[in-house]
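Single chain ahead, written as structure tokens, the form predicted alone.
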Amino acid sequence: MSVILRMLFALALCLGLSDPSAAGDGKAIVLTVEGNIEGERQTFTIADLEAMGTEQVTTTTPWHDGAVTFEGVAVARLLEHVKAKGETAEVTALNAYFVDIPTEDLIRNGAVLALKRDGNYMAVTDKGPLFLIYPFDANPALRTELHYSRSVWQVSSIAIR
């Protein structure tokens, strides 16, 4: 997806999506996955994704204020789902920002694709309406650079390599 048009996705969520949801008839895309996958590139709306299955994380991260509670699809199930047969994830932000990262890594430690933060949905303003997240609390081990580098918030789309 072009810089352009994850800026025009990023204004248009701006302008009115604070519940992603919601967005229209329920059908805008908020990811989308391509690379090492089946097809040649999968789009999902929220709906999509919830209808893989949610699971919650109760964390802290240097971003928030105590513990906060996220929800969303395992990123392990999203990659069966799209049948990914890469060894990296280049997952990319509305604003550019991207980071590669072992799919391995994502799978073992258990990171979510989060939809919801403390049961609401998240917009763009609140690090949505997908923040890529890791357990931290679970495992301390995360709780590096690293891993607070990989955790990326406002996630347009994953390449599979």
Ligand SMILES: Nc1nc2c(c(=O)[nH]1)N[C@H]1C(S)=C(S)[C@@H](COP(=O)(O)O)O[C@H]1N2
The other form holds:
Amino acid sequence: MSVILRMLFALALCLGLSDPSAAGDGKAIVLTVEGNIEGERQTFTIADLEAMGTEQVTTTTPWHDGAVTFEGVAVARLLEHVKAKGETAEVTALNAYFVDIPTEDLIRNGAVLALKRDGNYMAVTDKGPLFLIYPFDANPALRTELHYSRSVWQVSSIAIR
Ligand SMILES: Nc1nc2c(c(=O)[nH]1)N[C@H]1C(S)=C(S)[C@@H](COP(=O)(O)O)O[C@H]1N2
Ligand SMILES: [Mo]
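Having seen the form predicted alone, please provide the structure of the form predicted in complex with this ligand.
To see the whole picture, the full complex is given below, headed by that same chain.
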């Protein structure tokens, strides 16, 4: 590899482009799920979440210019994985923002715990590493303050009650 290519590659890594290190070394725990689930408390790295299978959602949001494509784990899939038995998910962010969301709403409306936007892992300064989003463009009923308030960025933990 030429020196120039090496330098570009190193620069891309620094910028966190398509690199799990944007969320630490890929082995860092980015999510804790607790409460009424199997084992009471489970932790996840970005790699753990990706191993569950991801899907893509392309939509406009109040926070981005134009349509963006998110990739992440369907919350329905995550709830299944942890064997959640509860009606409410209390979703908490790194900035201590939290909101109670009925699990039924997350499942029915196809909420996704996004780990990439437009192909790149999201830095904390870019509302990452995890951003709970809904497919807003798919359903006008989602484009209200209620679902915007449920769109938690910098998600760090979820408590099932
Ligand atoms: N991490 C985090 N996510 C959050 C919030 C927050 O304070 N922190 N506010 C929520 C609320 S109440 C709404 S209405 C929208 C607000 O987005 P805005 O601050 O860009 O208007 O984001 C939601 N997601
Ligand atoms: Mo809000």
